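Shown next as structure tokens: one chain only, the form predicted alone.
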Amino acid sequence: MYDFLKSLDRRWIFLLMLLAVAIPILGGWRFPERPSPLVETVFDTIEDLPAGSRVWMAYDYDPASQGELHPMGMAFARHCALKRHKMYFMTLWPQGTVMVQSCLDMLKTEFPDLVYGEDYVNLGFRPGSEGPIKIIVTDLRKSVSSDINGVSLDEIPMTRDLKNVQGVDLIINVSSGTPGTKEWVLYASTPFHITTVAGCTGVQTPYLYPYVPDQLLGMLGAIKGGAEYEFLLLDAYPQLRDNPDAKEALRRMGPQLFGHLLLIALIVMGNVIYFMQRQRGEV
């Protein structure tokens, strides 16, 4: 065994990585989660809101995080239009508008009683970095004086009243880096005292921990606490158990669990024969 173990081919270990990422995949193989703290809290803010409450929804990522972000940017949408919250999505992203247009995409197909203006908006992308977050939370129209399609904030129902982002009553953030979660903190939810949850990537997390719960409420960290936000829906709102597009971050978590196994044995197995070689002499 030990000499087949240390001249294996690494293309058999290529080919093991493979099927323990494609199997539960192809099996759709889904495991309960245990959300943390931090999640349910996130949670229990969007669920507690009252009816047509007003969301800022902040998408600061583009297609590269995508894996990562996307479920819980989708999750959020669908709690809120659930709740029936009004929703105002805005990007720092050039490329974050793709991300927010697939939101609007999806609640045109599952919620098709929601009304464009009336019930969410998209304002688009916003250049300069955290410059626009500084402006918006004194003086809206400075900054975004219409939406992605040119119609003026005046014209809109759902903005027709609003002056500044002060004027919301949560401000929800999906973030993969710079503009992102800490400039909300630092420039919305920290002067302004504006209730704020995030959804971040594995990476940005243990930086923003320093920022709960007095700057930000709670926050999502990477697939996994987009996971463990799922499960969570799905628990509160059983009419989404039999749509596979709400599960997507659980089914997600079915190959990396497969995955990190295989690393973890394969770490001890190589472990094993470099002692191995230590007692032979052979090093």
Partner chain sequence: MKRTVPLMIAATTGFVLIVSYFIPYTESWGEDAMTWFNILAAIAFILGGGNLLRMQLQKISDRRPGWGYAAVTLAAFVITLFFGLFKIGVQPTAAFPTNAWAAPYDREGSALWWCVEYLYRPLASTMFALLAFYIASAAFRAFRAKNTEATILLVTAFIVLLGRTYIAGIVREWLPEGLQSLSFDNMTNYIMSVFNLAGMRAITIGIALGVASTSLKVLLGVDRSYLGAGDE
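Could the form predicted together with the partner chain be given as well, to go with the form predicted alone?
No partners, no molecules, just the chain.
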């Protein structure tokens, strides 16, 4: 056994990881969540805004990180739609348009009474990393003159009177890197005192903690944050409970649990072998 584990073929580990992830997915196992204070703050911020508030939806992520971020992106859009907030979608990532479009498709399907241009608008992708943020916080039209379909902002009811991002009540940023939450905090929310909340990958979360709560009111960290947010959303809006798409992050917590347990087991096993090797003088 010792010899087998000492030279364990990594394909066994891959197989174990496959089973740890696949079984909970196929079994549809879901677990209850206890929202952390940071997630509760994000939820309350959106919930407490008066209906019809202007919310800037900065979705700076691409399909590579959709597994971790898209459920929270959808949950934010769903929450804003339920609260009848006005949503302004924009992305600083070239492939982010796909993720935004996916949210818009969801809004069309689940909220057919919402009207494009009156309740939500897609301002598309803007190149230049954090450059567009610096411009649109003072003059929106200098960087964005039309929506993704080429319709002038002056012809769209919900953008007609919006001069810059300072005119919105809240910025929601979902980000998986640069440009992302840090750039929105540095160039929009901090200098112009715009309330900002965010959702980010697990890797980014530690880097963003220093900005909470003064510059960044709250934050959802990784799929766990998304699941806690969905839990709060389902609790506040029972009509979503029959919608399987509204439980996507919760569904992903099953594989996460078993994946983490497997990782811990592997680390423990690796260390046991290491100490045995040390005792035998093999290392």
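Positions refer to the first chain, counted from 1. A quick note: this is a predicted structure, and the numbers were derived from the prediction, not measured.
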Seminar exercise, completed: Checked list Asp105, Asp214, His193, Gly28 for the hinge of the rigid movement between the two forms; match is Gly28
